[in-house]
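We begin with a single chain expressed as structure tokens, specifically the form predicted alone.
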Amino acid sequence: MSRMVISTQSLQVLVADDEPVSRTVVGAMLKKAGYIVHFANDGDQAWSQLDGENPPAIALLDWEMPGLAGPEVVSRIRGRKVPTPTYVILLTSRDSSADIVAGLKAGADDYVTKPADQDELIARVNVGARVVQLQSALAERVRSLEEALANVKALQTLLPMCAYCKAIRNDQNYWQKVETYFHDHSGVSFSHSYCPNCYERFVKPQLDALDDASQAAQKQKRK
């Protein structure tokens, strides 16, 4: 499955809030900024979407919702083992230091005080989008390195090679040319040349023979 770095203008955001007006206003702000917005009416619906195969990359969760509360959803999100974790912003009318610390300890990445100011909300979501981009790029780099390491390990094993034509037997018991085998297992491409010994032993005699034949033909024409 191909994985690409996420564009901030196509990134999906979940807005989970049991208050219809607040949910609609926040969603409108995000859509105006170019984000794709999904909605959830309560904590259970939010978790159902975030626990799917392709969850939104950013979640704005109301602190107090029917079913699962915002911090409870956050705790479940952090229990998932995924390459690129969901970036979570808690929406809350609570503004005491103790409440903010409690939300961040639950695993939230940020918080926004309700009612949300549009400029502040979009600025914080944009920060989350950049974090998601970096995490996605890092996960892709890790996958590439793991694949490269696997290829290196494959090339370190004992390879059956024909003593005459130097073909290599692959895992499916088929014989391949050396360059084909290495290209399939490591992505390496080959350019062909001659080593000095082979040039003297094979190439130079052929060139000399061609030169002699050319001179003989020219002499024959003069007669």
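Numbering follows the first chain given and starts at 1. Only the largest set of C-alpha atoms that superpose within 1.5 Å between the two forms is called the rigid core. Keep in mind that what you see is a predicted model, and the values were worked out from it rather than measured. What changes on going to the form predicted together with the partner chain:
Relative to the superposed core, A69 undergoes a Cα shift smaller than 2 Å between the two forms. Once both forms are fitted on their rigid core, the CA atom of N170 lies 2 Å or more apart between the two forms.
Once both forms are fitted on their rigid core, the CA atom of T24 lies less than 2 Å apart between the two forms.
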Contents of the next structure:
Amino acid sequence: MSRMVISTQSLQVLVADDEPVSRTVVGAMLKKAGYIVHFANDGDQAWSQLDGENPPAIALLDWEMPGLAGPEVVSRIRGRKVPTPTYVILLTSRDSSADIVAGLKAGADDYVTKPADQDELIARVNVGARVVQLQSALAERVRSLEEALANVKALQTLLPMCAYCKAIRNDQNYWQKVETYFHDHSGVSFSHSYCPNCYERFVKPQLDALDDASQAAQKQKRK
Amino acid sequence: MSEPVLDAAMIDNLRQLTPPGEPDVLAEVLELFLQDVPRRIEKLRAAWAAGDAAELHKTAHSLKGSAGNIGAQTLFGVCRQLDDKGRAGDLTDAKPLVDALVTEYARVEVAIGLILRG
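We have the form predicted alone; now please give the form predicted together with the partner chain.
First the chain shown before, then all remaining chains and molecules of the complex.
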């Protein structure tokens, strides 16, 4: 299961703030901690990155931005139905506890006051990274369980089997050997052997025939 | 007697953010400050002259953020007072604060110049 663990080093973080000095400082702090940093100058840019392909796992959003403000971006993020939701940290002023409450109610996971203290910022982003990793491991687990469940369902349904050669018709309308079909849908492997009835019917006559043939050959030699 | 224009510990923290072999983060941030802040001080003065409390709140708020990030504590304090006044919609005693903002920015500019030439 270790392949599911995303290293903190490769996590992408979005820093969205219209104020360039703060944006640059926060970005430099995150880079130093090993994160891959993306920037947005306003709420619209932030949303287009978060709604795009391969979006950052963690977003630091300024509360007061031109275009879409922080709370609006948060509610759009929460409106998306994805297995691994973005971890959202709001950047707010130290003196606006009403904003903090409103931000958390809107769906933010945490907040950091500006100007950001480096140690506190990184500690909070690391918490976010941990949550993101747990969620993605969980999503992977759910996905593999759903796959297993689908296979179980396939085995429970009526299987069309050839009355003569015992091949099974799969979902793609293709006739598979019974061993192959069960191996594909359940991971069961077959070892080939014979039952006592078949021993009498098929194996013994072959052995007897072989025996007769070798005796005949020896008689021939002695002549 | 007066507090330093720029907080030495904050400046030192910024200096240490530079990864090995990359451009100096401190210089980048300070240059950005010099490029960006005068423009926003002009906007704030215009907002004050027009009696636009909402715009004054917005510009003072973002200036406060810039000042805080480079440890310009006095400038930060002036911006915070203007931010509060703008938010409250009361600009009656804002004039001395707008003047103080301009004066303090001049001091910050000098201090930054010293570091950048350092």
